Amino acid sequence: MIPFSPPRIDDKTIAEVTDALQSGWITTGPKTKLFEEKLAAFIGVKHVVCLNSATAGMQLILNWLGIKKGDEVIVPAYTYCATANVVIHAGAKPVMVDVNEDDFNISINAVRNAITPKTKAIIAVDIAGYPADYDELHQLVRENQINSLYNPENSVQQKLNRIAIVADAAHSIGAIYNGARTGNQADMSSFSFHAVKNLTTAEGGAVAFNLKEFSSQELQQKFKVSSLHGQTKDAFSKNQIGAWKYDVVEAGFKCNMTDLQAAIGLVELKRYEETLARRKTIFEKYQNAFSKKAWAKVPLFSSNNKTSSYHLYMLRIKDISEEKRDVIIAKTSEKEVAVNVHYLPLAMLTYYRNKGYAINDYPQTYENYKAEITLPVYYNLTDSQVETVINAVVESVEEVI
């Protein structure tokens, strides 16, 4: 059975986390610092803050930007449920919105239709790891009617002085707009390592920081508070000698990334080059594969200024409904092929269609859904399997349409 997406462990990621268990430190300590310094740097910002989530990310951006009861922060209805979740857990409303027909991303024209005086960020998903329209939602923001439609009520929020953009990059780490990596473009980005991710940790995630209006060594050290309890000090800063003393200045979270997860993120960032080149080199095949098909859509993974992480390879039949496309990915399996679909769209789920959300009100969200199927793309997939993954797709497509 070829897998749908295995992580990368091996010898060398063995021996960074033996290092940390055999170094008698392995919550939060010297390897997440250093793994957050070498991820910034990869990124191209100054700072980034390591956390056990790219959900903790996106919560505690939300908790930094007083987001609370009574406010809305517009989201993809085409994206995982940890999007919206974080909104709910903030006390606000998700007003989803419709996306794009050829990347999936957020509609700019949909968001600008669903902003309200109570708007007070938007979520931008880099889904598959193709970066979202930035340079628009940061122009649409800034608009004067739609600047003065700005409620602030704290002092962030009376700082930044317009709707926050906020990046969903969990997908997208290494993924590049108009020159640079994503986590340059939105105000704060949020990437994920769990263990189906591009560049993994087991679980974790980080925060790069974006903001000009405000310190990101700040940021950094404001958001590490947060995420240990509100504590001053983590436990790798108080085992110093005569340094046990500290204060909780707020009630924060409990989010920290641990030293075992920043040593199998060490081996994975260092070799993170490599790791692209290959998933670039399965994209091809399978789009050259599949673009020769007339039943085929193939995704959208590079533009004149994007260029996608090449996290999922999302493809698309034409002309099928749900219920054939479930016969397909059942059929392939059946070939030992590991297919998936990328998502079941937030207003399908049972907590949101609960609250009064329906799918019927994304049209373009269920077009792209019903017709999905995700390939198998990881840096141990070999040319061989590549080529069984295609034949398998093809023969259990033709076989049902």
Ligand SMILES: Cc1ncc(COP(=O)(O)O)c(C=O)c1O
Contents of the next structure:
Amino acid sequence: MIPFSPPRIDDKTIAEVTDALQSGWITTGPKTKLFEEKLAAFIGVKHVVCLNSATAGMQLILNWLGIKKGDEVIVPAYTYCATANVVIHAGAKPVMVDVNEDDFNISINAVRNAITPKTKAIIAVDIAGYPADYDELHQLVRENQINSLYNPENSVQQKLNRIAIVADAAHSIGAIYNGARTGNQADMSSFSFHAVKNLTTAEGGAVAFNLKEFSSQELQQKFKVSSLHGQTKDAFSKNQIGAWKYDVVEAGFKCNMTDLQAAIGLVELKRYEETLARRKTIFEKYQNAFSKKAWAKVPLFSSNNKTSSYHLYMLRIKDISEEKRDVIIAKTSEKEVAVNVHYLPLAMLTYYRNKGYAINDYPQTYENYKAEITLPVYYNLTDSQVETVINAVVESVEEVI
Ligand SMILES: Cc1ncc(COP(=O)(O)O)c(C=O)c1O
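Same protein, different condition: the form predicted on its own was shown, now please give the form predicted in complex with the named molecule.
Once more the chain from above appears, this time first in line as the rest of the complex follows.
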């Protein structure tokens, strides 16, 4: 079976994790600090904070913004549940909007129509690693008519003085927008290092700060405190001679990254350019093969100002029903190739359906979803395995359509 997305674990990963284990320091400490510095340098921002997931990153962002009951946060209808679940946890309402046909990302027009005096933030998702339209989002929230609706309710919101733009950058570490890596466009961006992601720490995430109105060093410190119960010193600082005393300044969360995770991340980051190059080659091989097929709608992964991180190769089959797409997936699996669907739209999930969201309100999301099949992409997928995947998909599609 060709798996969908196995992690790359080799002697280098094992040696770095062993080093952390043997050091005796396994929770947040020197390796996490080093990983944060290297990550910030790679992204091209001054500071990032490492956490145990992208979900935790988004939760801390909403917490910092003071988002609460009665507020609205706009999210795309086509994303992983984490994007909306964090809004629910903040006590606010996720306002789902439809997405683009060409790149699966949040539709700027749909965002415009969804803004109300309760809107406090927009979470854009860089689906598949292809950045959302950040210039357009920044312009939109600054338009006089839109900005006049904004109703700041705390000092952070007053200082920001507009709707916040948050990136769910779970897929897009290393993607480029207007010549800069993702992390430099939204006010804050949350990256995922989950096991299936391009760059993994087993579980993990990081938030990159990009707010002129606030010091990123202070934000990093603030988020560290929020990620550790509101405690003013982490275990490593407390462990220094005579430094046991600490305070708790808020009822914070518990979502810090450990040095074991950071050890994996340090190895992954060091070879990430190489990883991206291989993923790009695989995307191009798929693109080359499927563009020749009249039934295929191939994904967008580069344009004049955007380059993907090549996270998910999201193929679509033209004029297909959801049922037939599912048969194609079953047939591909029978040919020993694991494929996937990204994503079951939020409004089709029981929890959100029960809350009154209906897929009929997001027609483009459904059109994209019903036709979509995600193909395997990972560093050590060989050229001959890529051929096997292509043949399995082509044969399965042509048996069904
Ligand atoms: C679009 C999107 N957002 C958020 C997440 C959550 O990431 P994490 O598992 O690191 O919390 C994922 C993970 O699959 C995702 O695909």
